[in-house]
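As structure tokens, one chain now follows by itself in the form predicted on its own.
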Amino acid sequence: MTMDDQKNRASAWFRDLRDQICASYEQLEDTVDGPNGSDTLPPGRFERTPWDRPEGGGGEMSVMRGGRVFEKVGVNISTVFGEFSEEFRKQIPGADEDPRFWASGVSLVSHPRNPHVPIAHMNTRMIVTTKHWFGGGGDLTPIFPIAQDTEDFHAAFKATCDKHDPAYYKKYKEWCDEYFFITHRGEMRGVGGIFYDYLDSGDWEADFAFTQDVGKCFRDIYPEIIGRHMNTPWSDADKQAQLVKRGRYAEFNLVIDRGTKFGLMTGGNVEAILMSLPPEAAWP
């Protein structure tokens, strides 16, 4: 298989995963019972907006706003190519030898309406320079952590990791805990999950299969957790706690997140890159 074949398979998978997740979330919008009056809202639907990158490639934003379950959720795909800037190429493996790159992926951030439903993030990607690798993961940020949700979320990812390499879960869980740490606050962003990058075992098929399974794992476990809590009533105090947690989320994504920096420094679509920001937030 050529590198072009691999690129095409990866980008097609990211698009297919996007379609599966969007369909699942629209189904949740149809079935929620409408706590706190959200049943007066029409079921949310994704709006898809394609965009082109002048330097090469583009993507498609899929964003739902003002839904009954999801106050805002984005599931974006992109495939971009070109050359890294002289400054940025020093930070990317293989780019110092040749500045040309290709990158494709899917990225999701969910900001539910109900404070009892956790915020969530997932992304998987393939990047090619003179080297090539996969990266991604998924993590959960509850406003009110529930032990069973945390246990089930981690168990799902552990089962996925163990299917491919028994060493993966411990390594990628620890990487997630280290990465999603708000350094200026001295606190974790949420209850973790897994995070991996620079995955190139020498077996592209195996690495791609793992990356697909990471996406499938999140696709399945997060809606299950949503379903447990989307009909739970909430108080004004619950909503205020959610807004404060969203503020923390925004701080991380704007100050620390490497994906945000990568997108901005490679000329990506600004609205797609900042899709992760919540519709409302607060600071105490």
Given for the second form:
2 protein chains.
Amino acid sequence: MTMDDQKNRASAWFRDLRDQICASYEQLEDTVDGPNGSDTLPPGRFERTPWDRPEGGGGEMSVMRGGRVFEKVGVNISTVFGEFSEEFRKQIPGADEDPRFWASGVSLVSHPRNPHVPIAHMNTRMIVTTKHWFGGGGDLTPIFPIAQDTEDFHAAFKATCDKHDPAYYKKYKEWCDEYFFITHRGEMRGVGGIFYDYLDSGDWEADFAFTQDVGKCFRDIYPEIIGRHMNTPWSDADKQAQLVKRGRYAEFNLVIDRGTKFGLMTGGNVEAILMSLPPEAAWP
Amino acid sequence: MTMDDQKNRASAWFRDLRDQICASYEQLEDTVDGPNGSDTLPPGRFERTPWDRPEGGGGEMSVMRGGRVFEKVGVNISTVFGEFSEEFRKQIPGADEDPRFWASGVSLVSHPRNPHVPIAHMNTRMIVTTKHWFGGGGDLTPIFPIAQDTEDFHAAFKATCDKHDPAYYKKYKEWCDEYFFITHRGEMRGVGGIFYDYLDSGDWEADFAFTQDVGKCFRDIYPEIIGRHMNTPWSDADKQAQLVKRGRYAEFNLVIDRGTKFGLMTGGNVEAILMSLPPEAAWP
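Please could you give me the other form, the form predicted together with a further copy of the same chain, since above is the form predicted on its own?
Complete assembly follows, chain above in first position.
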């Protein structure tokens, strides 16, 4: 199989995963009951906005706003190509000798309306320079951490990792804990998950299968956790705690997140990059 | 006069200016009428929190929260000293040969409740390494810019500048426009004001007098502009526009502002540094 076939299969999968996730979230919007149920708000729907990158490629933002379950959730896909600027060539594996790159991925950030439902993030991507690799992961940020949710979220990713390599889980869980750390606050962004990057085992099919499984794992476990709490009533104090946690989330994304910085500095699609920011946040 | 006398006079002035400003804002809280007047909320009062810097010096945060006029306003003073880390020595004038520094200043960010009242920022400071200089400025960020306000704000700073040097206003206004620019959005943070740094004309008394006048100018002009709009009714749409503008303000402070980055990277007082963040913000 040629690299072009691999690129096509990867980007087709990211699109397919996006479709599966959006359909499942719209179904949750239809079935939710409780304090944000059908008597107050119409079920949320995704709105899709395609965009072109002048230098090559483009993407599609899918954003649901003001839903019953999801106050704001964005699922972006993009496939872009071009040449890295001088300053990035030294930072990206394989770009030093030849600045051309291709990158495709799907990324998701979910800000639920109900403070008892955790914020969540998932991203998987394939990058090609003179080298090629996969990266991604999923992590959970509850406002009020519940041991059973955290345990099940980690167990799901452990099962996914163990299916592919017994060394993956420990390594990628630790990487996640290290990465999603708000340095200036001295606190973790959430309760973790997994994070991996530069994955090239030498077997593209195996790495692609793992990346697909990471996406499927998140696709399945997050709605399960949502379902446990989406009908739980909340108080004004719960909502305020959620707004403060979202403020910390925004701090991480704007001050620390490599992907956000990279995107903003390289003239990426600002709306798509900052889709991760919360619909409302507070710094009281 | 020795440098110690100069340090003492500067830091005493920053404290004095803080006291004058806090008193004037508490008076506005007592006199405001209209949609956030006396029938809904008690007048806001500043709460003072002193803090120590383990490496030397400290400061005092003064924050008013949930007021009638001010949804959140913070006025910080600090006087700190110590040695710059290896990585900062090359970035700070005069710190290369001797890493010791002393710095004192006052900084203010105001987030009014009423969307028709502009957000505002003021900061003045004196820094001493083997060199010494003043820096600071004031700038205005209206949600709905009003030509008369912008004109009067600029005119007040022009008069202040012209009193000291005919070249200052043009230079410091342009510096402000350049500095308070949200690069990734391609937009200005607000309508500007003045910004100056590394001011050492060779006449410390003159530079200190200018720095005092910048503080006095802001002390006088901002309440005048507040008074014009603080009793104006607002709609939900006005409030939403304010929350979105505050989101952009947070983006600037977290992604771009040198002072914020410098503070977070050098282990400054996180609560004091991030006091500038809005009480509530939105990224719809």
